[in-house]
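Okay, so here's just one chain, in structure tokens, the form predicted on its own.
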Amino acid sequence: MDDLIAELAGVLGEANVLVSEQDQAPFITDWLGKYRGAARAVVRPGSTADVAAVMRICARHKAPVVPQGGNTSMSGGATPDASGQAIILSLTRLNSIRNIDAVGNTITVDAGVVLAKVQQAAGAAGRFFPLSLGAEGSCTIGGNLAANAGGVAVLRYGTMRELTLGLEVVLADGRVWDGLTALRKDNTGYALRDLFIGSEGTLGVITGAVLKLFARPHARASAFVAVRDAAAALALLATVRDRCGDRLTAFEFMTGECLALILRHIGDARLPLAATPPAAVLIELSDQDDEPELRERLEAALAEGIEAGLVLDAAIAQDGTQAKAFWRIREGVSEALVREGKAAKHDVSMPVSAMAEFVAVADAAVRRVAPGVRPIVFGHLGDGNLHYNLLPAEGQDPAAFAAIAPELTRIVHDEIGRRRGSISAEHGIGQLRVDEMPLRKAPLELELMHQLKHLLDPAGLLNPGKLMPAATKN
């Protein structure tokens, strides 16, 4: 046992310092199976003090540290490189609900708490935590914060940055910043909290958070609506917003090609329309009470959409079972994509008003380079976030498609750049997009990011090779 491992075992106990290949296996491969690395050890601290001790030891030994929560990153952000030098810092033992304040509408949690547990704890206190993700049964709050997760309810409640009041963070040298404040107003300096949220573990290790809670919605109204294209969907979005205000919780868009893929691969998905439309939106309203009134608002908005020629067909859920069936269609997209085969995936955002034009232009551009390519487009239309995925032409050799995938990604991201959008809306940069950062960020912006990284992590030990590799080369 080398000195580093011995010191870590002395603090955490040998049972929480995993060195065998078998014990490390669940931690060194990402959940999509795209990235595989190697680690010197996987450590499992049980408290913030443990995390601080680990960081001090690793700083002394100049050992890289890869923070990891539920290991559900979509961009390889929690997987080490292949050098075998990194310490994986698994936070899953930090899994306590520290406090719930039903009057102040806050919940204070450890970073390793699984998202579903936070939702359940809020519900037991008569409150509501709105972040909802497909991986909510396994992703952790620390990971949600590190990637600034969004999900389907961003339209009403915002991303994790908007849902967070305070943080506790262990720095690269082992010092602990206690910013676990529940204040909603504090104008006493820089917003350090916002600096760590979305930093993908490259500036510090988040160990705790104070999150916002909300009144629990008891009334919901959902509709599955056929539209002709993204332009009609955007016009309908404006109509629903005018009619329903902040009751609008979700407005999810799917193209007809996307719906066909779901129906092909997801056995329990049932389209509540007479035929597969050119495109569709899933609309959800929520409020504290009066479900009949909420449904009437939605019906009135859809009637206005029909009159304006925006709505081709619509089904309104009559109960929770039907609403759940609508959401099963939307939730089946990722699973259907995996079953269909390898896709070139893009998680992009742009001004909402630019989305319809982007889809039309990007579709045409990729088809010029790759005739027969199949765009599978879905996402959170109301907040400007699309998942623009490209499947190979029917019968195309996977290797041939993989060879042109980088060119297709460049085309898609160039179109995003022309609209002053982002190449990562909610999945993070991780390893997947790190080489593109110099192409997509202004030199001054990269310089400032580099300076912040050097200030907080001068040795470049925190999650090296993620987000911006130049920041680790000092």
Second form
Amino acid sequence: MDDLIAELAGVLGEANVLVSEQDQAPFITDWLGKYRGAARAVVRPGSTADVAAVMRICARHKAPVVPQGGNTSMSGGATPDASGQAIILSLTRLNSIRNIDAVGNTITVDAGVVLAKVQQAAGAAGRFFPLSLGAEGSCTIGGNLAANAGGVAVLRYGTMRELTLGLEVVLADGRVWDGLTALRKDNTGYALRDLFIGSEGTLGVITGAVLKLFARPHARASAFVAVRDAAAALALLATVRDRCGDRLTAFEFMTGECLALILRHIGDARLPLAATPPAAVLIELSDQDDEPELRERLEAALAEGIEAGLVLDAAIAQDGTQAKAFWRIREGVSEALVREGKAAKHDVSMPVSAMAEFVAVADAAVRRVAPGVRPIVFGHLGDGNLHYNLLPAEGQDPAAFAAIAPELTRIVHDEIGRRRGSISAEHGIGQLRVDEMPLRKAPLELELMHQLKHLLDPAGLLNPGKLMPAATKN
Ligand code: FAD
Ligand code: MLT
Ligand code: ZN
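So that was the form predicted on its own. Now I'd like the form predicted together with ligand FAD, please.
Whole complex next, starting from this chain.
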């Protein structure tokens, strides 16, 4: 056992320092199966003090550290490179809910708590924690913070940055920043908290957080609505917003090709419409109102949509079970894509009004280079966030598609650039997009980011190869 491993085992106990390939297997590949790395060890600290000790030891040994939560990153952010030098620091043992303040509407948690557990704990206290995404059964609050997760309720509640009041962070040298305030207003200096949120493990290891809680909605109304295309969906979004205001909680768009893929791969997905439409939106309202009143509001908005020729067909959930069945369709998409095979995935955002035109232009542009390519498009329309995925032509050799995929990504991202959009709306940069950063970010932005990175991690040990491209020699 080398000195570093021996020192780590001395602090954490041998059972929490995994060195065999077998023990490391679940930690060294990403959820999509796109990246496979290697680790000198996987360590599982059980407290903030343990994390601080690990960081001090790794700093002394100049060992790179890859923080990891639920390992559900879609940009390879939690997977080490293949050098075998890195220590994977798994936060999963830091999984206590430290405090719930139902009067102050806050919950204080360890970073390794799984998102679903925070949702349940909030519900049990008569409150609501709104972050919701397909990986909520395994992603952790620390990963949600480090990736500034979005999900399906951003429309009403914002991303993780808007849901967070305080943070506890262990720095690269082992010092602990206790920023665990529950204050809604605190104007005493730079917004350090917001700097660490979205930093993807490259500026510090998040070990705790104070999150906002909300009133638990008593009523929900959900509809699965067939529309002609993204343009009709956007017009319907405006109608629903006019009629329902901030009762609108989710507005999830899917193309007909996306629906067909889900129905092909997800056995228990049942389409509540007469036929697979050209496109569809899943709409959810929630509020303190009584349910029939809320449903009437949704019905009135849809009637207006039908009147305006926007809505082709619609099913309104009569109970929670039916609403769940609607969501089973939407949440099946990631699984369906993985089962269909390697897609060129794009998680892009742009001004909401530009989305319909973007889809039409991008579809035509990629088809010029790859005639049979299959766009599978879905996403959080109200946030201007589309998941624009490309599958090979039916029967196309995956290797041939992989060879043209970088060109397809360049085309898609160039169209995003023309609309002053972003090449990563919610999944982060990770290792997937790191090489594109010099192409897509202004030199001054990159320079400031490098200076911040150098300030907080001068030895470059935190999550190397992720988010930050190699410093451009100036
Ligand atoms: P990990 O994957 O373990 O790590 C993610 C990043 O954060 C890595 O860079 C890692 O180094 C860093 N990190 C992890 N923990 C810490 C910590 N404590 N301190 C510092 N850095 C840390 N994302 C969305 O935004 N919206 C969605 O709708 C969405 N849907 C998804 C659906 C599915 C089926 C899947 C598989 C993923 C989805 N994701 C989505 C992506 C992913 O779930 C989120 O990015 C999530 O926030 C990652 O959490 P995690 O705990 O798995 O983090
Ligand atoms: C989603 O919205 O389902 C996620 O971001 C996952 C994905 O893009 O596949
Ligand atoms: Zn998403």
